[in-house]
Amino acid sequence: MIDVVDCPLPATFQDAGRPGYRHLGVPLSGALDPEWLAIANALVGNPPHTVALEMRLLGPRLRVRESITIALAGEFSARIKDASGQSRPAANWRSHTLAAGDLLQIGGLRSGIGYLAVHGGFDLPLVLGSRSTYARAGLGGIEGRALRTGDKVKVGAPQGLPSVAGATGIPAHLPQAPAVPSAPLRVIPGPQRDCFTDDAWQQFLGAEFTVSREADRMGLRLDGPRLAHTRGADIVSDGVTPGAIQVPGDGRPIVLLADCQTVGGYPKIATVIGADLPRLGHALPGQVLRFAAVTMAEALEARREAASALAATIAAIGAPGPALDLDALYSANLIDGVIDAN
């Protein structure tokens, strides 16, 4: 069991998402990046998909009442404290053993998201194939609502223990914060890319759109030039995914994510293609998006790219490697870490 003593901003448990139910009007959700997930995952020796807790911006105190193995992943300071006061920093991209009553302090996130796991997972009932929350619809999670001070977690049975012997971490493929203002989001034009003027699609794609406090897990409102329609603003509505970007009346462009509805009346002038769309998921108000279009070849190319470099990055993890320094590992503390991906 896991007490949440503090969390001052929403935290949502997340997975792969409910893929299927679309055709009834449930979202997709899930985890905003699911490849750093997998990466939290693999560290605690979970299947890639197993629910974490996803937090955004700020993270909760939380407080084990028996051991447990823990792993985080993004970019943020954390530290674990023991019952006696005793405070040792909790290291990212490395997972870590609390012992009972251990609190774990997670601070700010310069990644924007960053996710928790556990080893076993967290015991949260199934709901239409998934833990994942989506409070809109009050579905998965906790009674279908973000984290809250003073929620019991329980914890997942564990499935064997995870992988340790010889663990050297995962330099070469060590995850990085997404770099979301440097490089272009590459995208292929949407299904209505002929409801926008040729002047407005190459504003679309030359032009800078600045993140607006408009941001949530299911869109960003983007703020920048103003896309002219050919015909007016209202299409009859038809399906809508994550990624897909919609431009209304006032022609500022509204990308999709997780917890996106299932259909819309907005022309789509484009889609952000798959290797991208987690990249979205770290986007913070006031950052700084551009657009660069690409083939449906490309597209699918840069898909298989991004999961070569996914698995590769699991594979590394707990890597056998050189013969350890004794002198050096009896000088350390030997409690803290368990997997180092650093």
Given for the second form:
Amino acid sequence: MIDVVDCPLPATFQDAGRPGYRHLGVPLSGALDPEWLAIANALVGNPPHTVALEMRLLGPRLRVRESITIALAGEFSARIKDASGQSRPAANWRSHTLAAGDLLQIGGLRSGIGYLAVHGGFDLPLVLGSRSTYARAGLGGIEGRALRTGDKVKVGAPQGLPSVAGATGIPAHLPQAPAVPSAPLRVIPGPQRDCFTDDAWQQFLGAEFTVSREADRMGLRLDGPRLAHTRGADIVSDGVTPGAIQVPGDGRPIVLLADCQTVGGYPKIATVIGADLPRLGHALPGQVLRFAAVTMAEALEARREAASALAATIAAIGAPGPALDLDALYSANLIDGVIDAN
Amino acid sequence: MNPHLLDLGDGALTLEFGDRIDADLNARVIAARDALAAMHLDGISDLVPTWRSLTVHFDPLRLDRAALSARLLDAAQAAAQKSELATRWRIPVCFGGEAGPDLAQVAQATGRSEADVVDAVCASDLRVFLIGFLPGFPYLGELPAWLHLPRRATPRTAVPANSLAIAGAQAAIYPWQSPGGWHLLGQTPVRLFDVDNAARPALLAPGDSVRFRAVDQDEFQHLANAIATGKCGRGDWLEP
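Output the structure of the form predicted in complex with the partner chain; the preceding block shows the form predicted on its own.
Entire complex below, previous chain first.
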């Protein structure tokens, strides 16, 4: 059992989402960055799509009632405080075994989003095949809503391979943190490309767009040049998907993300390719985005490359050498200046 | 317009039949959905019929795009089913008052009485064109022309769950509380989406037909209690 001591910003449980229900208006949902979800899970010995906690900007403080193994995927500045009040940093991209009573202070997040995985996953009900939170319809997660202060979350029984850390006490770690590329997002021309002038298409590919404050798991509204339609901005609604870029009447594009609706009534100028969707999920307000058109063949090749790169990243997870075992060093009190008397 | 394919990124294809709201087009979409589903292609995650198109979400590393395209164009030739085969529903609705705060305004805007509006909505044999916007949210059409009104100038931030609403030629029921700009005529006690019914969580399906039946507050409350205690189930909303 984990007690949520405080949760200052919304955080949601996410897995691979709810494929198979979009014809009923149920969004796909699921992790914004499924690759980092898979890495976080691999670090604690879980199958790749096990439910984890997805956080943005700031993570909660959690107290564990029994010993568990956790891992953080993302650029956090987390600390672990034990029952005697001693505190040590919880490095990212590696597993940590917490003792009963330990406080995990996840803190600020420098990457757009990040994940907390626990060995065995979180014990949450399956709703339409997924534990992902979709708060607009109260599906998944804890009672269909974001995590909040005072929640109690059960840890599930391990289902996958025994965790390296769980089985042996040796932490698992990723030798190198994955990079979030800043190259332009690759797109395929959208189903309603012909609803836009050629000038608008060239502007779309040539200009810089800034993520506005209207940014959540449903989508990102972008500021930049207004994209002109050839004949109005309303179409009879048709299917949309995460990565689709809708342009309403005001000419400001909206990039759809995991929680997007299943159908939409605005023309779609382009669609971000599957291989680049995970990094879209990290975009924060103020960030600059650019787009580049690729062919369908290039998009498929990028998907294959992304899949093999992820497999290689997960295969590289191993036990660090003794000199890198920071937990052991810190807990043995060998390094000055890391003891937090509070 | 001949059925044709549109790229929705590298993981989805849209088979487009037309660009209008039209029951015949919608019937062809649903027939193509049925034909494609019967092919049992590996790698498809979702088949989403809309007013006038069918979107297929798939894994392009498992299912070859060119092969899927060919099968989709085959499926597009499937003959539309007769509408008599669809499920016909009769849904109780309590009109006006707190349940339907826009009924008086709709009557005023159309120059008819409230009773005329209720009668016209209940007399309409409405087709479920698609389920979208929110889980279980049905887009129903078409209403008689004199009832077509533009959306409210200022959308409500919270439309109560189970509200029956109209806009343009369409009617809908909100299964969840949500923002919305349609005109609220009443509320139904019927649950449109039930996550515990994993085999069929949404009550309505595209191609079904819906008629509304006006009930008073007492009957509404009686039905709501019967639903809450499990004495009323989905079979009770079938057209007798």
